[in-house]
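Just one chain follows, in the form predicted alone, and it is written as structure tokens.
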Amino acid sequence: MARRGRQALFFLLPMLILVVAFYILPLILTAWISFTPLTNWRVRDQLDDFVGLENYVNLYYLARYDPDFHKVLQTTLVFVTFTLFINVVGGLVLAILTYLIDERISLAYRLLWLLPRMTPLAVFGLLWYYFFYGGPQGTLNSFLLKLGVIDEPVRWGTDPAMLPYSAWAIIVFVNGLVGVSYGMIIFYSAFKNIPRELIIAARVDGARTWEVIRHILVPMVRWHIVFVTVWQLLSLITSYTHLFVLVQWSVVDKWYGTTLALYVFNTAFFDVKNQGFAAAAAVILVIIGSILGLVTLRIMRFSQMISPPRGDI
């Protein structure tokens, strides 16, 4: 049992060093950051001194009374519950619709759909930046002009009068697009490593379709369902990149496109380069979203399915 666990160890080791190193090592400093009054990145004189609970104390107030915050607040909950869906959910149906077509037109149309993944990041914001600019010339606004729909160009996403639906429509349709393709490899994958004497067999015993996917191909997948899902879900908590350019270039309304992972981003970088401030709100969306995690795993019941099966085999 010993050589056993040395073994694991001995495999191991090249991943636990590369988290020590690059997740909890920045974790530490990140939440020592947290109890100093550093500014402008003053490493020298700001770091050795101790603020105790003070940036907390100013999140807690900020959360409470801040209405510019409360849009973040609002803004990190549709967009990481409305895209999560999309990327699970979506991926799932791409997954399925792709592996019940011939192998060939598959194949085009789930490069097709890796293509905004693929895409560099300044060159995918810049597409929809012209898509939904607010003058005649944006792409939206000029197909709607001729097609008569409209009488006049609409600022998409910082219209106030369309907001905040426009903006978290906006926000959560462009990262949809970019995170629905990985759902739907990981799961066409795990498709393609299904028997293929289940399918036939359901389909000689007059199964259609639908009843493939509900009973073959959907729970043959559960376990990709649960990773996609947690995977997805820590990622949205913390991605900010397609939100940077969407709302520097004012796709969107600074407050409505920025989620908590962002402010965090532009507290520490942009704004008021407050970087105690910003790693107390880093700490804090650690905390949430590794709370979140756990409760994701407890609710798919990922311990039922970790659980070694009862009988004999």
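Numbering follows the first chain given and starts at 1. On a predicted model such as this, the values are computed, not experimentally measured, just so you know. Throughout, rigid core stands for the largest set of C-alpha atoms superposing within 1.5 Å between the two forms. Compared with the form predicted together with its partner chain:
After superposition on the rigid core, displacement of the C-alpha of Ile291 between the two forms stays below 2 Å.
Phe11: CA moves 2 Å or more between the two forms after rigid-core fitting.
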Contents of the next structure:
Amino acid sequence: MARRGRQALFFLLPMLILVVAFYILPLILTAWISFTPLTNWRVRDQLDDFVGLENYVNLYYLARYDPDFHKVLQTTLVFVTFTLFINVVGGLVLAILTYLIDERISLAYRLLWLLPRMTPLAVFGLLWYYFFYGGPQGTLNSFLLKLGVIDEPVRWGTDPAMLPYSAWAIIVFVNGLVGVSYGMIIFYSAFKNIPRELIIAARVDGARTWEVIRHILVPMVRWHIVFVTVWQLLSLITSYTHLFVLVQWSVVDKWYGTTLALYVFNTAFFDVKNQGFAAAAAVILVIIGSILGLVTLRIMRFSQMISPPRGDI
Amino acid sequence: MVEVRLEGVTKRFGRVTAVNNVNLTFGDGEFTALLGPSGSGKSTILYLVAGIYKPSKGRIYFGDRDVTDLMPNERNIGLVFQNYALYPHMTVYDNIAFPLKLRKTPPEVIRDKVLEVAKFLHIHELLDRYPAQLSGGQQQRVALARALVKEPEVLLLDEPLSNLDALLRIKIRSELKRIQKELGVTAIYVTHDQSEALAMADKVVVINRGVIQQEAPPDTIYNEPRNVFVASFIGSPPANIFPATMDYTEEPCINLPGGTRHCVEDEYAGVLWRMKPSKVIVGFRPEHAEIVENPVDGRPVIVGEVYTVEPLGRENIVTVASEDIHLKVITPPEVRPEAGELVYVAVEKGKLMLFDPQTEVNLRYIAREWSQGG
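Beyond the form predicted alone, can we have the form predicted together with its partner chain?
Complete assembly follows, chain above in first position.
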């Protein structure tokens, strides 16, 4: 048993070092900072100055009474739910389409969908900045003006009359466009691994295309669906880069474009530079992420899919 | 059930012609084996019958019904694959029930039919398992059950035994034949294994490069191969084939390797006189010859040196080198000549096969066609 333990440790060690150095230690540090009043990186003065749960209490009051923070929480919920749906279901639909059509067209089609992912963040952000720009020069505005659909330019992401839905629609759309290709690639390669005979067998058994999709293709990539769902859920909870650009360039409303992750980032590094408070919010975010991740695995019955190891060490 | 007919069927994949102008009839209730090396087009023919491929030219009929343009699900066929192609995420029960569910059969009927076919194939105790929990032989039966539950008019089998171990293969081989006869279903069986084809089939169709080489009952295929390809493909080891020159001074005689001569039997004499080829291709089966110390009686004899002896227990395979030709002879186990020993290979009377060097067709068939043609 001791020998097995040593062997297991040997194989786990490289990853353990990475996890400890880049996840556990920062996490402990963040938790530590969350109990200090650290602001403006005055590390020498404030890092050992404990204030107990003050930051968490502040966070609680903010969540209870601050209307802007309410918007952040709502936005987080809407953003994660809808973008996750687009990323998983949209990715699945795209993968099925590209799987069923001719290989050459399929390749071009998949490349097209990968473009947003290959485009540098700033360029991609700029693209949508121009597209949704509120003045008459904005791409969407100028197009609609020329068509005569609208008479005067619309401030798409910031006009109070259309908030919060317009801002939410924009952030979900822009992020979904980037995220959907991830599921598409994973599902497509999973489909390609399904033996051809299974599809032929289903055809001979009398299955139409829709039935092949429902009874063969989708059930056979169940593992991949769970993986993509959990992965995308956690990335959506914690990622903020695209949102940062959209908010910073005023493509969307400040609060209806800010999720909790972006809020933490802005609080720590950008607006008020209150690292202690941001750390407390970050800790809460980690806890939410962990719980949601586990719940998702539970809902999708991950434990039933784990098979015993293929070999002994 | 139904008769399956291919009329002038050609299938091209890009520039490759996989099946070339095939006319073929699979008899109603008959067990037909499509036999050929890999890449010969035998599986393509099966998939054409299944409707997975559309012919580039020609028509396919099930009885009087033209099915050329019908989808696989409109043809009422059962198909069993080499790797079984069971749906891994479904239980055995669901696998077998799948084709019925797609036909919107009422659940009670599905239940009865699945149980019936499962009992018939002795897999009724495995219905709750998943394919991964079954042995190769059990998976094979499930695949067969899934094909049979539809009560197909035509049962298509694509090398269904080649993933099984040797013992199981022989066991399932006889079982499969019994099942086919019991159900009276028209069966088409693709294989590259000649022993399977000869053992199971009512009729064997030998295919090479997309062209039918011979279409006949197993013993005809074995004893009277239509051409050099069939002779050299069938048998284990296959027939000895070598070229020889002819001599027509008095009667048609073959100059055999090693310097002996053999004057041909009457059945070949006529056709040889008429064609007068300067060369022929000679063939005989290893089991139709023996090693003798002295040339006797009128049997064709070839002189050569023993090259190798392979003892197989029940028999020995002796390879004899004569000039630059290697001949294989199956001998009783006690016949064990030394390598390098000078021996005579005597071929049984009437077992020497002669082929036209141009077309590689068996002269016996040419003679027969001439006598029929008048």
